[in-house]
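Next up is one chain by itself, shown in structure tokens, the form predicted alone.
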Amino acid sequence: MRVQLDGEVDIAGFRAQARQLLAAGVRPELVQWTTSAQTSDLFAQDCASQAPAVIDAHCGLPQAVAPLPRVPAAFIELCESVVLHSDPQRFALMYQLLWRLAHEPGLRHDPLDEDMLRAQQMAKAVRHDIHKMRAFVRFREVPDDAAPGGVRHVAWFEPMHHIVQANAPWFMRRFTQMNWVLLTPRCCAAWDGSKLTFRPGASREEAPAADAGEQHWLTYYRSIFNPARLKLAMMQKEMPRKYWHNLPEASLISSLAAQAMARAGGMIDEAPTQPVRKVSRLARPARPAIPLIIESPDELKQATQNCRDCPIGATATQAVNGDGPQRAKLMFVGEQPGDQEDLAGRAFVGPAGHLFQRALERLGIRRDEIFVTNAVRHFKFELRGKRRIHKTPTQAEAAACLHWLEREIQWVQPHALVALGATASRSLLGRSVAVMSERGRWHTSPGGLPVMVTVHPSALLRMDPHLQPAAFEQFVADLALATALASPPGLHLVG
């Protein structure tokens, strides 16, 4: 039985066909997975459109006869990484794991399973390739009359896996003000300042030659090279030789390494220098004028991006304001953006946001009917390895953000507010709040608006799994009370 997907990264097509095959009881060894890239050489198929996959008309697939089993959310995330791998057997491996998860419940708890280890190694290789692409892409200026300023930045890179489409949004955020084109053998990405587009792969000959800026970069690289700290083995581990032929600084490594011992000896022989101590007061940058009344979300966004009233703003990716309609009758206020919200620029899109969305759906409330925001505008975190772990903002940091929240409330003009957690409750009520003893009750804000206090959805995620169902039902009950006050019978949540 042959199943043809529409492209090398057609995860949507794979999920649809895998669900159908699993429901029909088709065993993995009976399925041959192919992509349009394996049947046509016309295009680089990572860039193919994501149309639904098609099953070979001769396969004779029976209709589904059993309900689909539930699979762990971690398996879905694993599939989204494995599908980017270059191994042609990756789809067969993922379907085999799906079949086994459905028929071998203990598999999810087996850390040494050969198939699962293979899939995890493939996902790790994809993440490594994504990281190396971000580290080793070098843009060069190319004259282009069609680009703003008459210049377009072009780079050439040779990834090991099908990662261009997954990685391009990072380059879009990192180089937002730049018009750029990223050329690779499998797929090319381009950003014109407003739209991200993809096209089939290119050849090495299309990559631009060295430009004037590259000489400045090489001069800088020579100046920062420290011969006393040279560790060739570690350098080659972090910057493998397979990437060197596309890195301009690679031409300097051999000569700089050869001279390292002599230069280090010369540094040791030199007499010490006495530092010149001079203390001068740095001029504080002028703080941009902040309007007393916010006329639009765009005006608020522009103002909060420049906010440095507390240290959090200097380390976060961006300020995250609320979203929703003006005059929404109900406004939900959380604590602060999380890791995913900080990257996406939108409130409540991470794990806590998904749980919050489930509660809204239970009550029949659409997300676009309400306004959702946070008391603090920036993500406060601490690094643990490569992960950014949430840290609770201090009272001073929340107080520094309070005027942004007040301006947002002034623009939305809600009928009622729902404080999700202690930080939001303190910001809205102006006092410390014992959330568990005061939840589900109405209070009045200093501005005269009714405020319902309840727990933050993230608190439910941290609970013992056996206690989560009951806690979620109580959370839904709190939101139902808030909805009843903000939206009398017969009225919508948006006025």
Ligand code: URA
The other form holds:
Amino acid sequence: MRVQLDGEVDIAGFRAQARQLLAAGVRPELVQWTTSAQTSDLFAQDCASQAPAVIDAHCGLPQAVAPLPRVPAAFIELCESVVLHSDPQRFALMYQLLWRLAHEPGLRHDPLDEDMLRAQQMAKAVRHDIHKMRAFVRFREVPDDAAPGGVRHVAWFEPMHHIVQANAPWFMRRFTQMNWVLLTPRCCAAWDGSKLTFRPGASREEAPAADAGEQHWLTYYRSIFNPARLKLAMMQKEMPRKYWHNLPEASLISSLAAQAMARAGGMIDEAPTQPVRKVSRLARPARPAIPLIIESPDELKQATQNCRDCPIGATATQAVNGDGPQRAKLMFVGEQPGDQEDLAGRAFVGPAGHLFQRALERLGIRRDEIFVTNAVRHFKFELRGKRRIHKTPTQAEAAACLHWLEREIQWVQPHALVALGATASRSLLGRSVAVMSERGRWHTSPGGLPVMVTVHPSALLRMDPHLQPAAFEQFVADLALATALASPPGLHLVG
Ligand code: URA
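Given the form predicted alone above, what does the protein look like in the form predicted in complex with the named molecule?
Zooming out: every chain and molecule, the one shown earlier first.
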């Protein structure tokens, strides 16, 4: 008996048919499951409509809906993953398991059953594919006057399994502000800012060629590739070769890996970064009374320069306050200045700053229209040999510094704040914040301002390079949400 389902991922059709077959006592070995994609000319079309499936005319089963036997909730969940697998036998396996669950009560307690193990392996492969798609999709920009910012983002990806429909809502939530199209050989998904749509597969030729942003990305990838941390086997495990041909950065890996030993040696021999003469060692005037409300950045500079409310100030080169226009609608708060910020006297000018800048560029935000500052004014470090290694400020140190940040907020009067990482989040919200679970949402500061929590760009830099692109996209998505509230489309970020 042949049963035809309507599309590769027709779980509703499978359930309806399986119910009837079970009710009619049809044994699994008598059923041949096919999908409309397998019988049509269209090559494996995932995106067929989800209309109910039909049983072959000659099977002659009653069409009334029969109740499904009671099965564990975990089995339903398992089927929802297995149905996405590309193995043509998946429906037969699921029906076989359903039949056995109905006729062999002991099956649900047998952890070593072969059919069950096979289904679990298929579900695992599907989850893996979903995860890799999230990590390895690379959007390219295509001009489109109808899209926000005049740009549509288009990506080409080749999943192993039928996961596009199941995975698209994740991309929709992550990239809500963008118009995007995900092209794959069997099914394409598109988001226009309000509606998620699917259409049959595309060919690779329909995908756009490399854009200018890609060169930017390759340059960045080259610069953050740390030869001293290269673990080739681990890298290939996380980023299997089968995905490389669609990853622009993969073209760099062989040459970067070949140069890794020599570059790591060079890093060891390199001269140390030289801190400039310490301002803090100069004779300091007695601390003047600090006005509660500061009138200008210069006034804040003078006041913070001599701050010894905590021990960090004594070893830093100088205090680093924020910069940006008064009345900037959006204020970004990092942790503390790093090595380069300490030398330059400006926040976010080092490697984390470059990454932050890239995220701003993606959103079309100029640095001079936002205010960028830190929760802590001075660079806390530990000398390791010749290097000044960043040390996280303690809660007490950040708390001692909070009044400077509050004065700065009073001066800027932003509409909303973005906390980059845990230290800034704690300072702005007055409580410990689990950044990964609280990110991408609005919270309210004790002073009543909206605060968006997200990761610190340095956390992205510390990740394995092949996980960074997806993490970067999430970071951009968080910033996009923040921008949308602080400055709705068409309004300026300042004023
Ligand atoms: N990290 C921060 O939190 N702030 C900076 O200014 C630089 C790096």
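Residue numbers count along the first chain shown, from 1. These figures come from a predicted structure and were not determined experimentally. Basically, rigid core = biggest C-alpha set you can superpose within 1.5 Å across the two forms.
Relative to the superposed core, residue 22 undergoes a C-alpha shift smaller than 2 Å between the two forms. After superposition on the rigid core, displacement of the C-alpha of residue 378 between the two forms amounts to 2 Å or more. After superposing the rigid core, the C-alpha of residue 318 moves by 2 Å or more between the two forms.
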